[in-house]
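Given as structure tokens, the chain that follows is alone and in the form predicted alone.
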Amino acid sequence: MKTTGFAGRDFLAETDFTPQEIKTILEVAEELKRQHGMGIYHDDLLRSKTLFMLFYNQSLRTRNSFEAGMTQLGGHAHYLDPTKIYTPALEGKEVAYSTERVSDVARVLSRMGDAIAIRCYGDPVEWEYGGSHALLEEFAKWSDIPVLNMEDDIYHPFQGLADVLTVKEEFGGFKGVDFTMSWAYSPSVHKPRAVPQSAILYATMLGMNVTLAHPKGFDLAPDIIKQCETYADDAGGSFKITNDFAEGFKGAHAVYPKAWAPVNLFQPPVGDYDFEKSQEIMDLYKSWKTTSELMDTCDKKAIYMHCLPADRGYEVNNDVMDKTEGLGWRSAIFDEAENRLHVQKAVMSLLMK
């Protein structure tokens, strides 16, 4: 496999790479989980080498799979607390004894690592879309070494790869895959756009005929659609986008029903930051669960997927959720949680040798 061209680059988002970049990123993975499950173990590719890891948003599936994704491949990975430490901030939002500028911190760790991964989104910018994107973007500008996005409020490139790799895995190719990317109901309006952007980026670049589902007034970013169309031209499969929760269910290969804030959350010019008239618009639409009777009308060898954490009883039952075996359509969650190990193993053995 040709793996020249990756080191040293930053992956703020999955658009900065080439569809065969992303197959070839997808390719290590493969290999490297089938390895791993042979009890092999490349603890020489990023050996005492340091990832800083830096939180302003909380983790469970991320922070643990960096981490032992750069034990396993023999470097150590550093939790940052932003609360525990000066706060990065960009230029004009500094508050004095509390922050420090990100050109600071960036140059600071550039000196003592190999990498930095960041996560930020929502509440730490205020609900800003393309606040965060903005913040990774000013840490790459001025980092030595490569910068990770562990999800912001427009992409969530590791995820996605997770999600492409279980799919990959699950039906042999992108080729013909029916994939859909629909809302779901939750209680709760904190919900960023990055993961159904991220999944519907990756589907059309791959080639999958791609359904996006979604209440009127839950629209995706106008630039990540036209992204998608474009993918969906070159790579010969579809996009088309629907307000009908049912439809985007009969006959799917795979199915990632999710919830995401309405328009009106975000900070103007996209919404008018309003988050009680958010909950009002969320609440119109309980009846976006996934049921069994709803997978049923799937292909018959269909797979629910989910990034979790999932609103267990609003977004989805829990009969859907703990299907992971047995005959007909099965739920894929736990691979998608297990592949974000092997993605970001490869991306990092990629960018950081």
Given for the second form:
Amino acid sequence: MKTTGFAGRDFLAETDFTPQEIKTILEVAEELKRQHGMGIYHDDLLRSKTLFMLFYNQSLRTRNSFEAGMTQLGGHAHYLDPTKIYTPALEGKEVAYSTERVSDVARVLSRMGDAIAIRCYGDPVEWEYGGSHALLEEFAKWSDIPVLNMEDDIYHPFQGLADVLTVKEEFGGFKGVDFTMSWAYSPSVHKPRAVPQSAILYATMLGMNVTLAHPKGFDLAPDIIKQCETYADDAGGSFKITNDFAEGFKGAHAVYPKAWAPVNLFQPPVGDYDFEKSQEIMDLYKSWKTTSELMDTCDKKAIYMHCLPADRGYEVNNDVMDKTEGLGWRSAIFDEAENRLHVQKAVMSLLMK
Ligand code: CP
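Please supply the coordinates for the form predicted in complex with phosphoric acid mono(formamide)ester, as a counterpart to the form predicted alone shown previously.
Full assembly next; the chain just shown is listed first.
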């Protein structure tokens, strides 16, 4: 395993790394997880180092896995609420004595710590698709230390890494794994596309047979779809899109049904930024809910996946979420959550050393 070439790099998107580099990160994560299970924490790896975590949105898993990961590696994770500092803002979006230009914030934090992690999507950038990713890119441009994407409006690269590690653990690899990323109903429209986009990018990059299922009007970004087609060709897997919910389950080894916003929700030129209309469109598809009957149509050893939090009773029934063991298909949701810790420790070890 070649682990050189990572130090000092940003992790804004999975596409920033080659498939081989992603495989290396997964191998390091597996090794750290194995050792964690034996009580070996490697608190010398990032001793005295600081990760600044800037959350424009709420979080349970991301905040706690980064924070616990830094503690286990001997460093410290520092939580920053953008409303309690001078909110980092791009040029042209500044408000006197309320915001601070991103270029200044990035350079100040670079003088004090060892990496900057940022979560920003949706409301803080008024659903301008690509707006929060631009914010992260501006941080990366001015920062002398790695910038990590804890979810923006395009990518959730650490969730995706945890997801594919879960698939690897379950099936021993990626070739021949039929993986379905599906839309599911939620009463909330406030859900970015980052999770499904990262999931299909990694799944195609690693050679799985990928199905993307969603109703009309919930298309993912065209450049992401094109990249998935290229990855599938290069890796020898496959990629197809269907508008039929049930089709995505039939015979699948891994199904990942979760809600995301309709195209309509985003600002022009992507959509028309209409929340009421978006809600009406969402409500047409209440039947896109994962039930045990649907799971029974998957492969016998299938796993149900979700990044969490899930909207119980809407996206999925309780009996599916809670079937974490026993015969037949099972829910792998807590494995995915746990794997956030291990993949992030792997990335931080490689990038922040
Ligand atoms: N899956 C995920 O990113 O969870 P949080 O929103 O709780 O961080």
